[in-house]
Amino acid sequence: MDFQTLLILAQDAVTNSAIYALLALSLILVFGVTRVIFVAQGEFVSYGALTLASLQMGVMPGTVWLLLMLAGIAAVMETFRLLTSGAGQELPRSLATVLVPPLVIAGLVKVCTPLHLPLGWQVLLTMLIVMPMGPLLYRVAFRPLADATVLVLLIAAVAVHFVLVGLGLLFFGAEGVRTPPFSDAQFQFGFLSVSGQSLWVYVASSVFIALLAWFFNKTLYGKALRAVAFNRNGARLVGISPHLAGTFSFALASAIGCLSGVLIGPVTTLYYDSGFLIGLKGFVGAIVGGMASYPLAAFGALIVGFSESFSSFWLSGYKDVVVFTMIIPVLLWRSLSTVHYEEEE
């Protein structure tokens, strides 16, 4: 291997992770917050270059279709609530709070789309769309379950992640899609080449992670989910709602997912169930990170990337066992060093 192999090994290594670590944090933070091990969250980083794609060829992408079905299934259920718990007069407001941003959206959507928006508007409402569903899919599959074990949530969490796929299938089909770069500019650094798409990646990539930073430590709400995180029944004492916190928590994971798939979108082929191994090695960085730490959570990551950059040039064939064998002396540690309390029945 010559210096200029190693280079460009790098800045690959350095663009997966920069994807990686987006993915360990929001894992981490949906974990800390609800219990829940979102198996599903790499289908939101399909999700977003699928739905990116769909718009950029001019049609209604399918994931319209699915928020407004489970935005259905959560207004159903909210109607039962409410109805058996004898406050139906508080039924037209949480309707219209269920009900009329999705219809919006879909509105919007079904405008826009024949109008071949410009890139930057087009990737605003792949968000617009996506990232609703991690809220009514909270809502919908894991609010009843809240109180359930972590092995409950767990098997729930798998559940979502195999419907998901099964409707990404249905909505998009077999075909890999490969949207166009924000950019086709080209840097030189040396021996090393460096796209303007990666530069995308770093930048954008960066300024998250930096906003939630500043998020969890300057604001009231990022400090309210911090404390359910801690601890779910002193923050319920103190008048913090578990519930929104799960809400907002899966609002961010899903955000984080639609970005990381519109920014990785250009530099790779995205299939309907490509987010599950995507997903996968961002869980392999939040191991790292004991599913606690948002710091060796992002160290994680950057292990997993330069792992499976050059495992991919020795042994391209076995790059994906060499990065999830990493998982195995991490949890033995992990085992050993930690004190095993038996969980509340």
Given for the second form:
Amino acid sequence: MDFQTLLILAQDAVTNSAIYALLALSLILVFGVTRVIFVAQGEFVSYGALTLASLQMGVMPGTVWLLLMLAGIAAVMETFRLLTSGAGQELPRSLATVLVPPLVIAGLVKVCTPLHLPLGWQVLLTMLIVMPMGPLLYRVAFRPLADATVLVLLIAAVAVHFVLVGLGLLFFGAEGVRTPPFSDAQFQFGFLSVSGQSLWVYVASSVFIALLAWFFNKTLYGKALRAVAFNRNGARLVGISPHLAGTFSFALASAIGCLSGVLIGPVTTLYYDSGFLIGLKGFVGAIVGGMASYPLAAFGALIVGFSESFSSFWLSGYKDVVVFTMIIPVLLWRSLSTVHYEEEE
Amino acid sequence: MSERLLTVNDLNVRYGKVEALYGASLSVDRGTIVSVIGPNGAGKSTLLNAVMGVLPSRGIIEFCGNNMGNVSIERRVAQGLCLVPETRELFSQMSVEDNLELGAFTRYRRGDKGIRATLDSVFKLFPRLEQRRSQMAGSLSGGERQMLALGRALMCQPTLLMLDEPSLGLAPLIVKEILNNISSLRSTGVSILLIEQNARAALQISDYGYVLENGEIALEGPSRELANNPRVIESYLGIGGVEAKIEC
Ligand SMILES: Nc1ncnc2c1ncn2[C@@H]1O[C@H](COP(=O)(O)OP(=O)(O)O)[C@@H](O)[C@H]1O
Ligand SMILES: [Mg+2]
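Here we have the form predicted on its own; I need the corresponding form predicted in complex with the partner chain.
Time for the whole complex; same chain goes first.
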């Protein structure tokens, strides 16, 4: 392998790692806060890219219908819950929070789709469509199971994954899409030639990770989410609602997934079911971080990105095998080296 | 006649088939300290956890005139009911300051502007917490943890503060300090429902007391009278017990 190839592979690795790191972070967050191993996270990646592609073609994306459907189900569930618990007076407010934003977004999309807005606005619309799905999915599929075991929650997550993939096929068909790049520029740094889109991926994901770090370390809402992940009972005793925290963490998950899809849409062809594998690679990164440490997970994502990129050069047919086999030594090493701390006192 | 803050009427709590509390009734008036004493396993922690909503219960719990029956823990906190449980439930991987800030979470959501001032007053009450403000809560000593748990609860400016054995596992000198801190809280207007193994000290700093035995309220009365009750003296005040010097 010559130096040039090495650089290209490394560049590829870093691009992918950035995305895997984002996904790993949100998997860890969702797991910490809700104990859900959210295997359906990757579906937001495909939804993001495919929704943007539909908007580009001036077609109303099918995800809008999913959004409305989820809002409808959530509204029915919320009505049922409030009426049976004798809190009927909260119903109007609760229904408004569940129904109004999706309806407004759907209306906005209907108006904007034929206008062929500039790319930036279409990305914003895409985020508006996909991001609310996280909290709604939490409301519909996971909140009713809040006290269930991790295994039951995982089974629910797998079910959600299959439903979302099926709906993806229904909405977008089996065709793959490649969205137009944010920038056509090529930058030359010495030997290294970097595409404008790769640069977008680095910058956007770095900015997003920095924002997350700021959010979790400096804002009280961020600290509250961490507090729930560390100690659920303690968090309730200071008045942090686990449902509120769950809603927040799922909102971040869908936002991160969608952003990742939008960012890699121009560099990879994405199909309705591509998200799963991408999400799973983020998951490998998260496992390296023990599902708890954000910096370790980011490091894990780098390992995943590099081994994927270099194995695609030497053993292209086996690159996924190589990546997923990596879990085994990592798990072995972690199970041998991890000190098992007692729960809170 | 002072205002009723908490009324608990005929409260029953069971763990599976085991009944841990039956027909317990008690009340706390605004601005008072009420103590509940009793032997290990009497159901004292169970009582506080049920009032907080951590444990499901049958019976009536009224706080500030509102029935707490269907109210979630978070809402109770937002209404000014605050519990420092026996297990403390600190966020041990977070700093002392973060723990304290999170104590004010419900106030922050309401847009309360006085949180800084409360933080300063907690630091004034527990200067040791200020020295350790950026240290992880998990690395604190037992006494400091207890101060942090108390401080975190004070950050939400509770109307009624419920303390489950605040002196548990602490050295006698620190017990004194903590109990002094608690009795000095009286001047801030917070009411306290205090559970203590250390009956003598508890009766010294409280206005009214209950004796809980085997899940039932066995005795009640003004603390001074309870402290002179022969039965209480025999069972709870006989030996040991740290004298708490009250300085206010
Ligand atoms: N989680 C539990 N499951 C079953 N029984 C419990 C549980 N917690 C407490 N108990 C029982 O309930 C009774 C009261 O316990 P507790 O309220 O902790 O007493 P205290 O705080 O007065 O020492 C005890 O008999 C104890 O064994
Ligand atoms: Mg106890």
